[in-house]
Amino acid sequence: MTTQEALFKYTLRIGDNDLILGHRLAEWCSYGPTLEEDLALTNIALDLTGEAQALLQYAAEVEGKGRSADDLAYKRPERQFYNSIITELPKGDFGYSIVRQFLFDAYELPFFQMLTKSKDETLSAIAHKAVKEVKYHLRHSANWVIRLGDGTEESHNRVQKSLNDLWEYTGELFEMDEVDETVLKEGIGVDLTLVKAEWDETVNKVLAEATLTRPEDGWMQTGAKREGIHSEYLGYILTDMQYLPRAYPDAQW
């Protein structure tokens, strides 16, 4: 695997995570529990989509085959997406979405903080901008996890169940393969073992304050990030996202 090939797939993975999770979070638009929260979730979805646009545009440039960010978002089949499975799962109830967002935010903040030190100037610049946004995302989701976990008996039980259900999908975020090793060796990528250490610290602290029990580590879901083998839910997302560009490929908006 060449450095260019590794950088292309590496950038795709990061962008796909933000694109798919941004789409999932946008499903809360007009359905939030309060007007303020409705706006907050929608704004976070927009942040993620903006990060995805920058990353997919750079991935297209690295690939060098004349594709654009729109081509990568709207004209790739399911098996060519490399987002982690946790990002594509249905939104569930409010607590489920918040727990998923917290687990991802706790991963993405240290990831982007470390990526700011990348020798790749474009990735570093994207990461610098993203850090400012993800700091807010994490503060928002962590506060809600604490509020719900340490709230009523019902809210506590529901977010604990959400945490239990989502836990098996967290391991994939920290998997490293040839792509990660190649860009890490070149000083471009991030050592995910270091990200995992910071993620553990953040998660443990917030769960303790929320009076939630951290699930035991066991078998973890895998396959999407490395091989593009997804759950059945990604296909439905892509059907929604890609309908217009595929139906009218030459349309000018």
Second form
Amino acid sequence: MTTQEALFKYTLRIGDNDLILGHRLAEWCSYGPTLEEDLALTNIALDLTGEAQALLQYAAEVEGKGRSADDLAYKRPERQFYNSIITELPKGDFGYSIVRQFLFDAYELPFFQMLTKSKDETLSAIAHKAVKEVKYHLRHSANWVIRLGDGTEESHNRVQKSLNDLWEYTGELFEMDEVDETVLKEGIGVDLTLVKAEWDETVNKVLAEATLTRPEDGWMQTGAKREGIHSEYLGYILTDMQYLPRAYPDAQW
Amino acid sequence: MEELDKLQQFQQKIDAEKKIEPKDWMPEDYRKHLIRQISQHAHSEVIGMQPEGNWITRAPSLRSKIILLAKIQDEAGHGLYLYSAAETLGISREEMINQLHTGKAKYSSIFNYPSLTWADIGAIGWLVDGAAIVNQVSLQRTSYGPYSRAMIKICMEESFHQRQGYEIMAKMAQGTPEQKEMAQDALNRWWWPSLMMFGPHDNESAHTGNAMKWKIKRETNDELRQKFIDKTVQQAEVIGLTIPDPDLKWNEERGHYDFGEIDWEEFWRVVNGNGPCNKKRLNHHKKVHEEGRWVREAAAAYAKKQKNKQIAA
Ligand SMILES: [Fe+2]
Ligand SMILES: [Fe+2]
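Can you give me the structure for the form predicted together with its partner chain, which would complement the form predicted alone we have just seen?
Now the full complex is given, and it begins with the chain already shown.
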């Protein structure tokens, strides 16, 4: 695997995570439990989609085949997406989306913080910008995990169940393969074992404050980030997302 | 007698173009009128998120998705400002939402029409936000301080929305034949409902009298409608779209466009609950409000626990 090939896939993985999770969050528009939350969730969706745009544009440049960020978002088939499965799971109730968001934010913040040190100037610049946004995302989701966990009996039970259901999808975020090893060796990528250590710390702290129980690690779902083997949900996301560009391939929007 | 003095002073203040502030004395009818109008305005911002939200997951490019997300977020923000402005008059947001759900409070009928194709997102921004701006620019001078200030803040964002909507329409109108067809179709469907946004003719509008005297409203429905038409016709021409009104014609003498008669039967039918989406919009809002109950209860319970801890500490 050349550095260029690794960098392309590496950048796609980060960008796809943001694109797909941003898409799921955007589904909250007009569905929020309060108007303030409606606004907050679409705001985070907006940040993530913006980050995805920058990352996919860079991925397209790295690939060097004349594709654009939009080509990558709107013309790639399911099996060429490399987001982790946790980002594509249906939005569920508010608690489920919040727990998912928290688990992801707690990963993405240290990830982008470390990526600011990348020797790749573009990735470093994107990471710098993203860190500011993701700090806010994590504060928002952590606060809600605490409020819901330590709120009413109903809210506690709901988010504990969401946490239990989502746990098996957290392992994939920290998997490292040849792609990661290659970019890590070049000083471009991030050591995910270090990200995992920070993630553990954040998760343990917030769950304790939320009076929630951290699930035991068991089997961890895998396959999407490495080789594009996804859950059944991704196909439906792409069906919506790619409908217009695929139905009218000659059109500019 | 005292009451009469107060009323006179109030009217003098209004006539002198001074703003009425929350703590000032105001006639009960003025308060009621404002609560009705501002809450209706707030609900419109919020219900309007539904037809636009309908296209977020299908926006055809990253840029257009980002713009649409940002726009809808602005509208939610407008809803928040306006609910706050109405709250200064002594009504809670929960009460306002309750009135929306019981049908006592209304929202703009325009959002009872469906957003069927991507061109509708262009048409909504261009026409619906465009019509809203005409109304809201006028309301920047409304006599109630918090409402006026909310309008000033909101108007800046609305003009962005209008431009972005127009840009979508322009792109499609100059795009492939299919895109052009979609754009024209969206204009055909949204044109008349947009004109209806200004409400009935002045002589048939129940609330115009006092509202003008108290300078809540600064221009009449028909004046505002004419302004909107005058500025929009040329915009359609520039991008090669046809306004679906055979009677539309420049009147040199009046310095305005003449236009055909609005279908008032349709207007009243939709206002009274029988538009294509009235039930869908309201049921959606009720359902979501109900689904969010446990979250709001949890937040309240958590806040209470924190407060008790603080007191104990
Ligand atoms: Fe608005
Ligand atoms: Fe707007």
